[in-house]
Every structure is written in C-alpha cells, then in structure tokens.
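Quick heads-up: it's one chain on its own, the form predicted alone, in structure tokens.
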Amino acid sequence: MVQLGAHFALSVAELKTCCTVLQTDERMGLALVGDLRIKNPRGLPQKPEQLFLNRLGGTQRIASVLGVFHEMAAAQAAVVDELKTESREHTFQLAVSGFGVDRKAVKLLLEGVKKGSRLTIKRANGDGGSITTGRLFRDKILKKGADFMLWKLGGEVLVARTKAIQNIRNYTLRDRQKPFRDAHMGMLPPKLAQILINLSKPKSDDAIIDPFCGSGTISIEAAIMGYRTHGSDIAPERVTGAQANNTFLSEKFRYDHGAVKFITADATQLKYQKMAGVIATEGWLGHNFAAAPTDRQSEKTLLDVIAMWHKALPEMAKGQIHTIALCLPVHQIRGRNRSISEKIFALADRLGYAPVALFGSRKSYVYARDGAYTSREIIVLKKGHSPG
C-alpha cells in the first residue's frame, strides 16, 4: 500500500514502471501495490522499501498490509498483534492515520491499542487527525515507534503498516542547498526528474541522456539511482554550473562522479547517432515569464519551441534511443491550456515514435505549480509503439 504526492495521475504512472498497481483512490491519494520490481544497483545497506521509495518522486510513503478487517475492534486487535513485539524499554510513540475512516474511530483505535498494547505509548495524534509524511519525517516516529494507516474500502477496514517514508531532507539538500541554481531557467524539482526518468523505463544498462540538462538534476538524479548518464547544455556557464553540483552532490550522496559527463553542445547538433539508451529531459520550455503571458507573447514562445524540436527530434531518431520522456511548455490564456503537444506527436510519429498513454486515456499530464506562467506538459514518446 502506498499514499501518493499531488499529482495522483502522474504519481500512478510512475508507480506502474516498476510494480503493479493493484488498486487506487484517487480521493484518498492512495494505492495497492504488489510484485514490487526492487533495485539496488549501487549495494546501499538500506531495507527494500526504502530502496524501492527512494527511487521514486512521486510516492511519500509505502506501508506493508496486515489484513482487511469487517470490524474496527479487529483492526484494533491487528494493530496490538503487531506492537507485540516491539521493545519494552523506551515510550513507543504511536500513529495511525485514517483515510475514509472517521476521525473519532482512529481515536478510540489509538486508545485501545494504548489500554491493550504491553507498550509504554505516547500517542502522537491522539485527537484522530492524520499524521503527515513532513511530520513522520521530521518527529522520527517510524525510529522511535510506528505508523500505521487505516484505509477504508467500501464496508471493510484495510489497515497497513508503514515501512519508509520520503527522505525529505534528502531533497531539500539536492534542491535548495546544491551550489549553482539558475531561477532564470525554471528549477526542475527532483522529484519530478525522478518521475521523467522511471518514465523513460531505462533498462539496466542505458545511458540516460538529457541534451537540456540546465543545473544537471536529472543527470544526478541518475546517477543516485545508479545509471550512466550524460548531459549536455547550451550555455557554458551552466554546464559549469552542473558540474559543480555533481561534485557536491556525489560526495553527499556516496555516487561515482563519473558516472556523470556533461559537455557544452547545442541539443539540435548531438551526435545522438552514437548514443544508445533513453532521453528523459525537462526540454526548453521558452521564455521564462516573470508575468503572464499575452497572446501574442505565448504564440511567438511556442513556435519557437516547436521549430526547436523540429531540429532536434529528426537528430535524436538517428540513434539508438528507444524511449523519450520530456517536458513541453503549456501556457494558461484566458482560463484554457495553450499546448504544442499535438505538433510534437504528429512530428514523432514522422519520426518512429509514438505517445504512450500513460495517464489514463490521456497522452499527456500538466505538471503546474503555483506562481508559476509557464506549466510542463509531460509526454512519453516509444520507438515503434502504437498508440493506446
């Protein structure tokens, strides 16, 4: 069982890449997950769960089930069983969190596995109220007690119990602590570089190739879940740029730096023809807007955009790249998406790549944040691949 960031659909195609999703609730923002495809490339002494999370931007936490109960004294009851053998000697701090089921019922839950447990506890939510990841995190309940989460299923109780949560000091270090960040560029979230990697469905023994790489987060990123990868950017200073934070980061996070090549080149004129793998890019997404955009503004950033990757794509399908996942730029103009997506796939498809429909029906998912004018149009394009 896993719960799920803010962007469900996205978070869900992710998921799919490396287990088998079982069942969601997009309400709740949670899902049952089984077969999980569990990698550690790189031998890190970490428990599976925490390896199979921590490859992944867009889950928060992954909890083992217990059971699916008719009754809460019996969900109850599954929670004492599983506190009996936990250690005596320290308060064990307590959580449970609800979804679907009632406020009050977590609270007589958490009092009677209090009254029925052997266990000193301190209950951390004793009000009923869920508990967060950012607090999970932050307070160190899973090291000095539990978690556990109730999800309710039609007449039943599901009721799981939590195994690793997101680091999140770990990302905020790759985020807002690396030495070069450019705001002039837009800042690719690690998250969502994770998300545009697992996407990209790389085998074990591709490169992953990102020809905008900017500050070279998905590069990193790679790098961390244990890929080859090579990244490349227009512009000089930035290439120095994610140099640099390769070197902070690789000593941070224990990966070989070498792993990591970055060169100063223009993605429209890479010789794609000798690289092999996948390309998971954020792409250029145009003129960064500091206000919104006028019609005539977006139209102009947009064609731009376009002819770009008629430069690039023909170049990109000269080698032996077999999966593409990128970012395109979506304008918001009088309530409505402006989008280019439709000209990108009819020119793959020219080209022997087609859209995976990865979200649903649809062929694509709109990445926003808030404060932001320019929002990333998520796309997957596949060699030989036939829509749907």
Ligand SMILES: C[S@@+](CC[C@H](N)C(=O)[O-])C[C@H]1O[C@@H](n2cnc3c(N)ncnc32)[C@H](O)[C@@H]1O
The other form holds:
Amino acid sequence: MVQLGAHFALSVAELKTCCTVLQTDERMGLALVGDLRIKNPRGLPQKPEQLFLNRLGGTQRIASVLGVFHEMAAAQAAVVDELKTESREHTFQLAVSGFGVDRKAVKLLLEGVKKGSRLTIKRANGDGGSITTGRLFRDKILKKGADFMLWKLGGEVLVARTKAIQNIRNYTLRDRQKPFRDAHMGMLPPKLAQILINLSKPKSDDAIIDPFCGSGTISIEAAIMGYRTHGSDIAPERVTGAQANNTFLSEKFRYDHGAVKFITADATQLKYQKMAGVIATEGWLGHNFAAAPTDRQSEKTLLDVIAMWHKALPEMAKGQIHTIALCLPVHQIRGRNRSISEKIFALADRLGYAPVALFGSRKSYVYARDGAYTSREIIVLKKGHSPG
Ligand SMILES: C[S@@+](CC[C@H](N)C(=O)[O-])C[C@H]1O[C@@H](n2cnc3c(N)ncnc32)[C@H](O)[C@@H]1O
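Here we have the form predicted alone; I need the corresponding form predicted together with the named molecule.
Entire complex below, previous chain first.
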C-alpha cells in the first residue's frame, strides 16, 4: 500500500511504470499496489522498500498490509501481534494514522495497543490525528518505533505497517542546497524530475537525455537512479552551473560523476543520430512571466515554443529515441488553460511518435504551482505507439 503526493493522477501514472496498481483512492491519496519491480543498479545498502520509494518522485510512504478487518478490535489485535517481536530495551514510539477512519477510533486503538502490548509505548499522535510523512521523518519514528496506517475500505479497515518514507532531507539538499540555482529560469523540483524519468520508462542501459538541462536537475536525478545521462543547454553559464551541481551532488550522493556529461548546445541542432535511449526534459517553457501575461504576450511565447519544437522534434526523431517525456507551457487566461499540446501531438504524429494516455484517458497532466503564471503540461510521446 502507498500514500501518494499532491499530484495524484501523475503519481499513479509514475507508479504504474514500476508496479501493478490494484486499487486507488484519490480522496485519501492512497493506492494498493503489488508486483513491485525494485531496482538497485548502484548496489546501495538499503532496504528494498526504501530503494523502491527513493526512485519515485510522487510516492511519500510505502507500507506492507497486515490484513483487512471488520472490527477495530481485530485491527488493534493485529497491531499488538505485529509488535510482539520488537525489542523492549527502549521506549517504543508508536504512530497510527487513519484514512477515512475517524480520529476517535484511532485514539482508542492507540490506547488499546499501549495497554495490550508488552512494550513501553510512547504515542506520537495520542490524539488520533493524522501524522504527516514530514513529521515521521523529522521525529525518526520508523527508527525509534513504528507507524501504522488504517484505511477504511467500505465496511472494513485495512491495516498496514509503514516500511519506508520519503527522505525529505535528501530532496531539500538536491533542490535548495546545490551550488548553482537560477530562480529566474525556474528549476524543476527533483521529485518532478524523477517522475519525468520514470514516465519515459528507460531500460537499464538507456541513456537519459535532457537537451534543455538548465541547472542539470534531470541528469543528476538520472545518475542518482543509476543511469548514464547527458544534458545540454544553449546557455553556457547554465552548463557550467550544472557541472558544478554535478560535482557537489556526486560527492553527497556518491554516484559516478562521470556518468553525467554536460555540453553547451542548441537542442534544435544536436546530433541525435548518435544517441540511443530516452529524452526526459522540462523543455523550454518560453518567456518566464513575472506578472500575468496579456493575451498577446501569451500567444507570442506559445508560438515561439511551438516553433522551437518544430525544429527540435524532427531532429530528435533521427535518433534511436524510443520515448520522449517533456513539459509544455500552459497559461491560465481568464480562468481557462491555454495549451499547445494538441499542436505538438500533431507534429509528433507526422514523425512517428504518439502520445501515451498515462493519466486515465487523458494524454497530458497540467502541473500547476501556486503563484506561477506558467504551468507545466506533461506529455509522453512514444515511437511507433498508437494512443489508448
Ligand atoms: C525551464 S529551463 C530548464 C530548467 C531545468 N529543468 C532545471 O531544472 O534547471 C529551460 C532551459 O532551456 C534552455 N533553452 C532554451 N532554448 C534552448 C535551445 N534552443 N536549446 C537548448 N536549450 C535551450 C534555457 O537556457 C533553459 O536553461
């Protein structure tokens, strides 16, 4: 069972690339999954669940299911039973979160487990209120004890024990503490970079190519995941900055610095013929507006971006690139999203690429951020693929 981040449909699409999604509950932000394909290409000394989670930008918490119960008393007994083999040496931190299960019932279960267990238990959320993954991480609850999730499914309650949570400190380090940052250009959050890489479904020997690399986020995330990668950008100062980020982060995350190559190049003129693998890129989003764009400003920048893709995509199609995951700009004008994805789909079609319907029946996902005038519309194009 997994708990997903704020962008539910996007996170589900990402999950589907590396496990079977059996059931989803958008309101609760949860999914039941099976058949996890866990990779450890860098031979990292981590638990399988943590390895799995660390590769996913959209999943916050992974838990293993203990059972599904009709009565809360039976759910409580299952938690007590699960704790039977825990060491009694230290005070045991216990957290329980309810999803669709009310606070009072969680509070009662926590009290019951405290009484029924042979451990000395300190309740992390004695009031029964839900506990965030941020708090679980900061308070090291999985190290000092355990976290359980209760998910109301019809008339029953599913009980699961958390096995791994997102490492917030590592994401912050990769996002905020790298030496080169350029707020004006706008940088991709590392979690979204991971999602784009996963949506492009690379094979283990594929290169991950980002022809609009900026500060290098996607290439660096790809290297952390164990892929070879090349990034390029038209702006030489950004390529220098991306290299500095690679030097800094390859030391922090102990990946092969040489797995990442950055060069200065125009994405419309790269020698894609010599490349094999996938393209995962944020792309160029046009003018970065500091205030809401007028109709004319919006139209002009969207036309510029379309023109750029008309040059770049035919070049990309000359390479051995099986999938292209990219972002397109979307502007909100008078409450409506102004999108260029249909124009890009038509262009891609002429080049033998078709959009993948990753988001239910939808072929794109608009990733909007508060206060930003340009949103990112995520699309995935697959060579020789027919949509559906
Ligand atoms: C939205 S930024 C990418 C930011 C990047 N994903 C990051 O996390 O730092 C778009 C980048 O595209 C680059 N760019 C614009 N036109 C380009 C072109 N024709 N060829 C290559 N890069 C280009 C810009 O210099 C900019 O760095």
